[in-house]
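In C-alpha cells, the next block holds one chain alone, the form predicted on its own.
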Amino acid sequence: MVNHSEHNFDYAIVGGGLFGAAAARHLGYQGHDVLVFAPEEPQERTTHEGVFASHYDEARITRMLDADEIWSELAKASINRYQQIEIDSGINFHHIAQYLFLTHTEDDSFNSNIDVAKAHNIDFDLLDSSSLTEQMPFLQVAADEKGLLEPSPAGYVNPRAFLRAQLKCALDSGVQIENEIVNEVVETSNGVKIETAEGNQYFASKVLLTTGIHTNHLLNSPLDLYIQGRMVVFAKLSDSLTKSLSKMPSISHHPVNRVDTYLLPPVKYPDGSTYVKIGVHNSERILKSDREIREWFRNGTDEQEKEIAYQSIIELIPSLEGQPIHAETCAYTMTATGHPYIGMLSSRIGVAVGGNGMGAKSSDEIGRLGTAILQGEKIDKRFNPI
C-alpha cells in the first residue's frame, strides 16, 4: 500500500461521472487543490469487475421545460454554462435539436410544465395535433394529443463528450485525476482518509461523494436511495431514415393508456451506425445489492420491456417498423424526494447524488452545488439528504 500522507488535498471527489467532473471543474477554477477519483469506462461490460456508471451513451435529452420547478432551475443553470465549457475545453458536446413534450389532453403535467415555464421565462410553442403533424410528418400523433415545443438550446448532450470536456477543464486548472476505485472513506480528527482498491491511501480535508449507484456501499449509515434497473432500446437507421428524421426533436411522450417513453433523435454511435434511442418508464425493477447491480450491467435483459419499447416507438414513428433493434441496460439512482441529495453528512463528508434518471442535463449545477456545501454555503433545503 502506498501512503500519500505527505499531500493533504483541500478537497477530494469520489466519483468521476458527470456530477463529480462538474464539481472538479468548479473547484479547480476556484484555485483549490483537488483530487478526483474517476475510474474509466469499462472496456468489456460482461467481465468488468470494477464500478459502473449509470449508463454509457452518446445522447441524453437536455431541456428546461419541466413540471418540477427544481429540475427546471437545475437544468436552466447548467444549460446556460454549456457554451463556456465547450469554449474552455475545445470539446463540443451540446447538440441543438429542440425538445417536444407530447401528451394527451387529460395529462395534468401539461399545465404544470406551462406554469413552470412561464415562471422561469422559458420559451415554448403550444401545438395541437394538426400543427404537430404538419411540422413533424414522421410522427403519428393522436387527435387528442398536444405538445410543448422548446426551441434552442434544448436538444441533447453527448454525455461521454460532456464528461471529457469537464475533466479537461479540471485538468487544465490543476486538478489531479486518479483512475482508481475507492473502497473506503474514513473521517478522522483532522481530515479524511481514502483507501482505494489499488492499495493506495490519500488524504483530504473534505470529501464529496458523487458515487451514484455505489454511494451506500461507502456509508456506514445508508441514505434513503434505491437503484432502479432500466433498459433502453436502439433502432438502427438506414441512410434514408436518417435523412427523413433529421428534424426530429428530443421527445418525452405521455400517451393515453400506454407507457410513458422518451426518445432521442438520430445520433451516430461509435460503431459507425445511426440510431434512435427510446427509454420506457414502466420498470419496477429494484436492484438491492452490489451483486445485483453488477449482474444487471453485465448480463441484464428483459424481452418484455424490450418489446414494449419497440411497440411504443413504431406507434409514434411508424417508419421505424422492421428496423434492427438492440437493448442495453442502465440504472437510475432514485431518491425519496425525487430530487438530488446534496448536503453534508458530517463536518467533512458531503454528497451530491441521485439523478433520478434526469441528472445529465443538470449535472453542472448539481456539481456546483456540491462544491458549495463543501465550502459551508447554504443551499435550498429541499436538497438535504434524508
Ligand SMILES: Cc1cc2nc3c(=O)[nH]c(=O)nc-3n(C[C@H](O)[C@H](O)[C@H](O)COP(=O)(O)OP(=O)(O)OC[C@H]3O[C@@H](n4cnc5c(N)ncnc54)[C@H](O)[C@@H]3O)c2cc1C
Given for the second form:
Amino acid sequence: MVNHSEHNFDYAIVGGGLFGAAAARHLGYQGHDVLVFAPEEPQERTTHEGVFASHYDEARITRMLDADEIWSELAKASINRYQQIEIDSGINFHHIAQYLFLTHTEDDSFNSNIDVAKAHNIDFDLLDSSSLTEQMPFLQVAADEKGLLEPSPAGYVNPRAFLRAQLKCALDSGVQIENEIVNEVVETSNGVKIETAEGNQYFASKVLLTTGIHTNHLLNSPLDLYIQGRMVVFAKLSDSLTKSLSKMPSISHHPVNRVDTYLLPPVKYPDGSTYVKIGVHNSERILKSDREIREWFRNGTDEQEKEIAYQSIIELIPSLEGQPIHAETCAYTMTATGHPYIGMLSSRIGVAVGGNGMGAKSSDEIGRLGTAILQGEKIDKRFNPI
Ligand SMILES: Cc1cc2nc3c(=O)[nH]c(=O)nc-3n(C[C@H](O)[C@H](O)[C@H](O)COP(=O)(O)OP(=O)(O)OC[C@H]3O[C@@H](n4cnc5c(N)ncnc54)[C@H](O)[C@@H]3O)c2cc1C
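Now that the form predicted on its own has been shown, please provide the structure of the form predicted in complex with this ligand.
Now the complete complex, all chains and molecules, led by this one.
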C-alpha cells in the first residue's frame, strides 16, 4: 500500500479503454502531467476477477454514414486523425474496406443517413439490388433492398491496436500508465484522491472517468445508463472463402424481417485463422449489476442468439453455410440519450462514457471532448450526462 501524496497530477484518467486512452493522448500532447489507470485485458476470462471492457476484439466498423448527425460528426473528427495517430505511434489500426448500409425499402433510417451525409459532405453511392449483386456477387441481396456504399476511409479499426497506438502516443508524451483497478474516487478541498484495489492512493487536480460498463460502480449518484450484454458470432473461413470475400465491405444490414445485423469483412485473428464476424441487434439483455456483467463476460452464452446470427449470416452470404462458428460475449454502455455522456459531474470529476455500441470508431473525438470539459470548455449540450 503506497500513498503517492507527494505527487499531484494535473489530470488522472480512470479507465484506459478507447475513450480514456484518447483522452490521455490529447492531454499528454498538450504537455500536462497525466496519470491513466489502464488495467490490461484479461488473459483468461473465465477466472478473471477484475474489470472487463468493450474493446476486446480485432475489428470494429468505422464509417461516417449515420442516421444521427452527432455520431456522424464524432466519427468524422476521429477518422480524420487516424493517420496521424498511426504515424506518431508506428502502429497500424485502420483498415480500408468501404462500408455498406443495406436496408429494405421501407426503412426510414435510409433517408436520414442520406440527409446527414449530404449535410456533412460525406461521400456515398446509392445502389439498387441489381448493382449491389453485380458489385458484390457474394451477397444475396433481396430485390426490395437497396444500399448506401461509403468509400475509403470507411472500413474497420482494430480496437486492440487502436488502444495500443493511443497509449503509446500518451506514454511517449510523458503520460504515466498504471494498470491498477480504481476502487474509489473522492473529491477533497484541493483535489481528488484516487484509491486503487491494491490500496494505493494517488492524487490529481481533476479526474476523468472513462470506465465504460463499470462506471456507475464508482459513482454515488448513478448515471442514467444501462449495460447491454451482447454476443458476436464468428464464421471461420477457408483460404478460398477468404479470397472470394476479399472485397467484402463492413456492413450494417436492416432486412425486412427486422433482425438487424452488422458484419465485418474477413479479419485475421490472433489464433491465426480468418473470420467473418456478425452481431445481431435483436436482444435486450440488460446486465443489472457488476456481478452480472462479470458473469456474462466469464460464462455468458445464448444458443438461440447464436443460431439467429448463423441464419442471418448465411442468408446474406450463402457461401458461409456449413463453416465452423463460435460465439463470444461483450457488452455495450447505453445512455438514455443515445449519445455519449461527456461532462463534469462536479467541479473536479468528469465523465466520458456511453459508446452505445458504436463508440470505437469515434473514440478519439470523444476522448478529446472529455479533455475539453476538464479544462472548462463548453461543448454541445446534447452530451450532458443525466
Ligand atoms: C460486440 C461489440 C461490437 C461493437 N462494434 C462496434 C463497431 O462496429 N464500431 C464501433 O465504433 N464501436 C463498436 N462497439 C463499441 C465500442 O467497442 C465501444 O463503444 C468502445 O469500446 C467504448 O470505449 P470505452 O473506452 O468507453 O470503454 P471500454 O473500451 O470498455 O474501456 C473502459 C476501460 O475502463 C477500464 N475500467 C473499468 N473500470 C475500471 C476501474 N474501476 N478502474 C480502472 N479501470 C477501469 C476497463 O479496464 C476498460 O479498459 C462495439 C462493442 C461491442 C461490445
